[in-house]
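A single chain comes next, written as structure tokens; it is the form predicted on its own.
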Amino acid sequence: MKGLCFLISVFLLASCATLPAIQEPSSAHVKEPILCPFPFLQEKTRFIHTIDVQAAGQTKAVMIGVTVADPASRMFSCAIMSTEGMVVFEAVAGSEGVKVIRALPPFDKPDFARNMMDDMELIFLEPAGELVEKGVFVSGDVVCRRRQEQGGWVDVVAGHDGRVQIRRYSECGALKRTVNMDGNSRDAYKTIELRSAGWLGYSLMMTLIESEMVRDMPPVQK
């Protein structure tokens, strides 16, 4: 009994840690006043990406991705195809939560839809929360800081090689999620990685293939 309550205890303190210190910069870093990276979007858009989904080092599949964002209300609907062209996996979310229209096997699973959902609403729309910190890193990389309105924290990092990283973290400061973009704007759907940490982590790589921004239809006058 003594060795599972040590066992769990490690565990516990493992699952927790200290989130990153952000300190005030120093002219050697930033010489104007921090302005907060946002590569996230700001009109409705549709997207197409290849998505190579790899585990322990190595790519498990290939797959086609079709997402449709809208900032404004904070929906999104996500496909996953097959590259015969078979839906595997297609559900919508918003403010009333996940809906599952199809979930082929291994998609079925409890909580991969929720958990998909939360990893493209992380990649493709604002952090809803509030702003509590900002500055920068020991490195010097800008770094803005929101607490989660449902819990956790994510910080959105500017790199100095131009590139941003966006990084979600559990109640307790532990990484759960990062996100590396290619920039500051739309180029920063060209390529996505994303790292799920953790003992069983994996990483998507999402490739563009194409994207258009999406014009709803006005209602017709009768």
Second form
Amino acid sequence: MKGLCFLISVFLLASCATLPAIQEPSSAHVKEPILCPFPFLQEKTRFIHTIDVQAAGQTKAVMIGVTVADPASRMFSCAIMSTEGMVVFEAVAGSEGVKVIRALPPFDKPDFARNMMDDMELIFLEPAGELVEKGVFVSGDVVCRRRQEQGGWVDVVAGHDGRVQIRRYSECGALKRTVNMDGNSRDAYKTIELRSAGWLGYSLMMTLIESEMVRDMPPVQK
Amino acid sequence: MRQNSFLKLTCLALFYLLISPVWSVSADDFAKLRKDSARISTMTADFVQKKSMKILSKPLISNGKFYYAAPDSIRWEYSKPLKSVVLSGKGQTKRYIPSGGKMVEDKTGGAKAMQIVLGDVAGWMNGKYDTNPAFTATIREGNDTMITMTPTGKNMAGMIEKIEIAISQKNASVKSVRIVESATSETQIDFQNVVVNKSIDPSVFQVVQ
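Next up, the form predicted in complex with the partner chain. The previous block was the form predicted on its own.
Following is the full complex, with the preceding chain placed first.
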């Protein structure tokens, strides 16, 4: 029993980490105020991406993903289909939670829909939490850190190469997700890499097929 | 299981329209259909697939090529927007997907599902459409001959409502197949440039680059 408790304690300790330290910018940077990177959507947009699912460095599946994301309402619609056109997963998410419309195995597993919608939110929408700190990492990359309302932290990092990285941490500072994208340009969603940390880590390589603004039809006047 | 069933019906529709000599189509003459199917030794066709869903503002277009050589060699190749190739023959089925700039074998459940699907192809190539208890088939004459296949079992509930196959009466060629998943989701596959009984290089069924 003592051994089990010890193992559990070790596991819990190993699961936690310290958030990367954010420093004041050096004197060279102080001339200009730090602007938080903002690669996120500003209008309701529909994306169609190819999705390359990799684990252990190898491609496990290739799919086609459709996402409609609305930053104003923070609502999502997502669908995943095979090359052959078979829709294996479809769901919508918003303030009232996640509603799964269709989920075929293995996409019907518990928490898949919630985790997927959380990932989509991380990629496409500005983090909802309070901005608690901004500055630079030791590398000099600009970072803005937000405290998530549901717990945990999100860093949005602007790299020297112009690319943007989004990192989500657990409440105790363990890295959970990393998103790499092209930056603040209109091509930000051309290629997206999402990495899941942990023993069963995976990565999604998303390559844009097409995107378009979505104009909602105004309500019909009676 | 439901996924496999869906794929089976999709493939069934594909092969049904591709290998059925339309002049033989008759509501009650599946025996003749089997006899006429045996006349086809090879087949190639281009296809354009249009996927319609509520989430899409316009259909998502995919295209590719289909090859068949008797008795059981098949190559089902998507080229855009995402490449994938299924090779089947001599009791083996392999699916290939792009990875790192080259095509690699898909060893996930998807490939196994395709193996189950294409494992039934030999039966379909012999015109045994009426022996599959998973659906019923009806024929309606009009400008086009329309074959409607409706799932009979509850295991298809929520997955597929019907499959419609349109055959031109003008030139006796198969025009399209429509797979209706629900009121808001369907897949239309239009076939073009169908060529039968013309020699196909055997490497088509063996090599994926």
